[in-house]
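Let's start with one chain on its own, the form predicted alone, as structure tokens.
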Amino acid sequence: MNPPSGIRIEGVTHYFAKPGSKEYTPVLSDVSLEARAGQFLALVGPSGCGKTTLLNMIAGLVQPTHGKVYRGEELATRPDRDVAYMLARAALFPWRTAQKNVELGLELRGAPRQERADTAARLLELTGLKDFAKSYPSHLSQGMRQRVALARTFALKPKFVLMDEPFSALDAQTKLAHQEEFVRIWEQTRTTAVLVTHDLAEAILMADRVVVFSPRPGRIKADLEIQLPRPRDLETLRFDERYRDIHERMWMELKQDVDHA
């Protein structure tokens, strides 16, 4: 397992050019934050506040107009094999079985066949899909496909896991199961993780720390440490006064912007 590395964002301001115009749309404004190695960070805020743009900067897919983004000690100027990115959709290859989809990244890296097979088998068992290793995506439910994507992510043993609302397409019961499953696997690796979400309960359940953004252009409004013991169970947490206090604080930060809009 690669040693964990942290993330550092220094004075990031970003603009997108408006098509067919010399005008620019401000997206992020003077954002600075640091996630220590092995920390699970969640980013919440209204749509359009730059959360996904910031995630793409960490991935090296977008360069900030001003400021710098570091993964470990290196500038995030390009995609890197140490970064895994989970999307809202599983994005599996339909012609590959569940096992072969999990093996894909390792195959592209030239890992030996037996290593690929052993890694995929271990992770499919860990995600409860041992009996579906030879199944194709069309024969799997949306939740099962997302679990295959989860196994594929951790198969690469990344230093950084970036997630853009990876559970948003799931029903409430399946979503909760996947959140807990992801955290269970993450706790074994303690890789540095960043989650973009609109779900406040999800952020508190999964993250060590939640950063709340203002409407566009996104600025940091609150930076909250989630000092709740792990493992966490939402059914239990929702009766915990500390959980309710954190949820209320986050909700009020977001509500202020709606009231003043």
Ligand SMILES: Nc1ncnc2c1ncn2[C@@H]1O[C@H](COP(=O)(O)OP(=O)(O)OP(=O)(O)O)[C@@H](O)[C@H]1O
Contents of the next structure:
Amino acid sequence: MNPPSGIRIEGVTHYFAKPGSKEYTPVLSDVSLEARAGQFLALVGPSGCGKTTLLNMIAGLVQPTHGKVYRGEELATRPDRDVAYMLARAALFPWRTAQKNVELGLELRGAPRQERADTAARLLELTGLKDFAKSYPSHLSQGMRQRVALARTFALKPKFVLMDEPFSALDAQTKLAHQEEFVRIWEQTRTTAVLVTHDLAEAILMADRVVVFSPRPGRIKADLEIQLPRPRDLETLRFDERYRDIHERMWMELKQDVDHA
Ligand SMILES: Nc1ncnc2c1ncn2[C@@H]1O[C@H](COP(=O)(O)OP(=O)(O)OP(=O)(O)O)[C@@H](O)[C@H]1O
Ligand SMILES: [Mg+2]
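Having seen the form predicted alone, I'd like the form predicted together with the named molecule now, please.
Now the complete complex, all chains and molecules, led by this one.
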């Protein structure tokens, strides 16, 4: 397997052109950030502060107006197969079974049949979908479909996993199961992970470190290490003083902006 790589964001400032005018919207302001290889980073901040834009830069889909974004030693100037991107709504192919959906990326890479089947079987087992390998997406719940997408993501052994509010479409209980499941798989792979979320509890439960952004143009307001031991579970964490301190601190950082808006 590929060794993990880190992410380095150097002095990124970004503007988007306003449609139909010569004006520009400042979206990010002098953002510098370094995630070490294998680190799990969460980004939180008010709507419109540029979180998705920053994620798109790491994915190589958007180029910053100023500054640089590196994946490992390489400038992130284009998408790459080392990068997996997970969104809230899992896009599965309806005519392929769960197993065939998990195998898809490997198939595109030309992996041999047996290797594809073995990898898919292992990941379907890890995500609790072993008995649904032959089911089509229309016969799976939204939560199960999201788990198939999760299995498909890790089947490709990416160096980087980028997630934009991946659990926001799920009900509270399913969400919790998914968050814990994702962390379980991530712990086995130690892929460098970046999670964008509005859910503070989710950020603390999952990440090694949480970066809080100001309103647009987004700049870094706080950068907090989450030194809670793993495995973590929310039931226990809620009564942990350290959890409550971090939650409070994040909440205050975000609340200040609402108060001043
Ligand atoms: N392709 C684009 N062209 C022009 N403006 C854009 C484009 N993409 C995003 N924007 C603008 O950039 C700003 C930041 O958008 P972005 O999607 O990065 O915010 P966000 O922090 O992810 O917000 P949310 O939490 O609501 O998802 C917004 O004002 C948005 O309208
Ligand atoms: Mg967004």
